[in-house]
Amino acid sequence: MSLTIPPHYLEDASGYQGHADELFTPANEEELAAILRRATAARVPVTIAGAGTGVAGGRCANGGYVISIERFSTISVHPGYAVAGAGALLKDVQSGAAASGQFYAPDPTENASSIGGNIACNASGSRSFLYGDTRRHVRALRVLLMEGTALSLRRGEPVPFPVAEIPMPLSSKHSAGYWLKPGMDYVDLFIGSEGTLGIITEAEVTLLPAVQHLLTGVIFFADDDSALAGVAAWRDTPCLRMLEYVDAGSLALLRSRYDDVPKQARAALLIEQELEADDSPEIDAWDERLTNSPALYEASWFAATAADRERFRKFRHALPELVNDTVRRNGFLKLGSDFAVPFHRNAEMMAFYREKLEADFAGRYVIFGHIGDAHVHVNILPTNQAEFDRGKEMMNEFARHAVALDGTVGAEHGLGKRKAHFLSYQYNHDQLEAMKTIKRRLDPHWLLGRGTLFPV
């Protein structure tokens, strides 16, 4: 790490660290363009640093310039949309929308992330079960290319050069490599490109009318099989916008903060459903569903107020924090997965995870996340170097198995530098070359985000 650059500009939430020669914090596009032109002339690599909440190392520079977009933070809220600088934090966009009686549907777990970072890795989160990923909610972008040229792009404007067709996995979520198909919107080329094609400075995103009535619950189970049966049974519930999972290891971590988690619980599902009214028939329908299921109905939690819903949100968001704390105490980089498979392969993928993890890491792993989309996060918690090395090997096994099941090696976090090698598991040589052709066109000297997606 450079001694002249504050460390938080050179590392991410996984503990991965980079190094850079100079730090810049431009206040506007003119200043940013001047820095880019200088870098292009001198052939200096440039890495864009967002809020630092990522876990794949994309914002960690491999030398050259690191440019923080933190000062691009303005937010203006309008009926049906908001315009936000790339450095604006997700939580500030969410609160601005709420104050106007609206909401921004994408809900990544870490709401201290930046809007630019969310777009760069096509983030999603729990509400993507109903509302889809960030891509679906981007209406327009301002982008600076590496040589300083500014683009102002809106939905419906096609890419102005030939684009190859890249096959997509069958999973409902995918954010690994470039999303390419003939006739695509130009904005879609930059969404999910992880800051390797251009620098997003501003985004216009869709806002929806605030939902007035919600049913929210944390439903506990005495065993994992019962929880997975609940997923299969409830996944098609109308207007269900969240279906999240936590396993026994996750609950064990959460008990350090929430002593009212039932002692007999070994798994839980977090649900949230939009209702037409507080006395919706869906209330009775859930009573029947839970009565006829193996859930620990009486011990489960249900929100009666906005304060209860906020408590449940914090409960869900506390888990990644606890995992990160454990990893830091153990002294290793975070070993976390971001794989997704088609839902009909969900049970198969979960069984593969369990078999491998129980053999080598019993009691030293947790699984949680977006099980409604067959997209859970496996986190291995090594306590020594041998376990860390075995954990890295296991993540490679998991990635290959997800692809074999028609899934993806990256669903919402991006691949960054730490997981760039996964891209070759997903795509063949010709498909990777199609992506590199786009990279060469927009960044011919390969200066932007060097080492992200494509190893140096």
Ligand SMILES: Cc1cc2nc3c(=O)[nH]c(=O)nc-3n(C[C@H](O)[C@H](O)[C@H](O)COP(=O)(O)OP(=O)(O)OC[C@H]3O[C@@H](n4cnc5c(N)ncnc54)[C@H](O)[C@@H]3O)c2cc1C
Second form
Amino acid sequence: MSLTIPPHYLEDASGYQGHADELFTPANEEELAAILRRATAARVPVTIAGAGTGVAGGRCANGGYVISIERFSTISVHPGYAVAGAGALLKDVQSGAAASGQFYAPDPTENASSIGGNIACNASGSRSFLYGDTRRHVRALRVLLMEGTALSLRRGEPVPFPVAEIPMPLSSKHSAGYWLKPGMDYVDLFIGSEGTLGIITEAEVTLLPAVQHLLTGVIFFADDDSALAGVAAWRDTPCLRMLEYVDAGSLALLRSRYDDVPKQARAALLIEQELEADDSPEIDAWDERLTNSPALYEASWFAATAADRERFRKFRHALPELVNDTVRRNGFLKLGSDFAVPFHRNAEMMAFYREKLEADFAGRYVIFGHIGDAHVHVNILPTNQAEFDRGKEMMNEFARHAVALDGTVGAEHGLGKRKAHFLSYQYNHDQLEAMKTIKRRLDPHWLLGRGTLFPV
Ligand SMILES: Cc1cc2nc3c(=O)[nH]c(=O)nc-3n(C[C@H](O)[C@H](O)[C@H](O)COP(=O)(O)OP(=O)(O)OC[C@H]3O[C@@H](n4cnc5c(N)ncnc54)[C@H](O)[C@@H]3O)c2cc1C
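Show the form predicted together with this ligand, please, the one above being the form predicted alone.
Now the complete complex, all chains and molecules, led by this one.
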């Protein structure tokens, strides 16, 4: 039967493939509830598909029904907030907000993702350095449970049953397993639960007044140590909302699309700072910072217009795209990390990555991402099966090391099916049982998102 389901409903951006018996695209909550009741009665597993940009295999069904939320796509924008159907695309929420002089702060790089998917993964992005993850911007949710019950939840409403406390890592970002805390808001239980507790149908999210003045730049360096020194020196710059890193391997990939990347550059930092005015004293402060740093100041890029800023956004977005294309072309699944550590362990984690990667994958890996939060993505680019297998092992070593440094095994992508085994690196048996107790309460027959977070 799964042959009749268009393949894009069964895979995600990591290349992982699922299988299912039936596809549903309900138009409203009544239709969705009827499908869920039918599945519950027949004990059929159900997987929720958002826009398919996930990279952990969470939306790739493990048999049963796949339910796409794409038709829940309405968006209404109000002063201070927007109400969006879970299938609405991030880019449409962003442009709706912009048209009203506002902005939606979480900025996962992939803006073709859905709001429901962002909430299910507790996604974050470059601006999360200043504004935090998606969780912080959710004001209310509508959720359907497997038995067809609809919940209308506003922030501040507590979970109506006992919840154990799960310790949090010390990294500034975390999205691996359920976020559990006695007295917690009910909405927080569903945020980051990766489609395993309920189906999000609608969300009310905070909008902020649009920022009028921004300083955006791509600052190049001749070596990696200089770039990392820049991160440490500039991280506390006021109102800096983006501090992203790109290593030498990443620049090599980007040169295939951007021939103006300076030849001598071996690393880059992407920065964006909110200013009070276009002639803010911060402009001169950056001039001084860069003059007194080893940055390739003359060769670096600074945005003078919104079009420049859009070009830099595309430059940053091109990187994961190029990585995913390269890995697929080589015939493998994406081998990318999503670990984060507390910032004071950043240098240690980066050194660990480098040492291991240079030993086994010199010239066949890239590191980029949200370095302001000590959260970079390592991507290994295997060329044969033995390298892929070794890369998988290495990702396990990195995950354990991140936990040893008080960090997280999953900062923003979720663990899905491909990384579900990491959860036991982070949490002990009792903590995992506490999560499973919640799962059993809301999905007693364990039908929703089977294989995601908890390996089958
Ligand atoms: C080029 C590229 C760049 C990326 N950059 C970032 C980044 O900077 N930051 C970041 O956080 N992520 C990033 N991602 C990953 C991805 O965009 C996010 O994980 C996104 O939140 C997934 O949303 P989606 O709608 O595509 O969800 P899907 O991939 O369809 O699903 C993801 C998970 O959410 C669940 N889900 C989806 N919708 C619902 C719903 N309505 N109710 C309940 N569960 C649901 C699914 O079951 C699945 O477990 C990137 C991906 C790509 C390809």
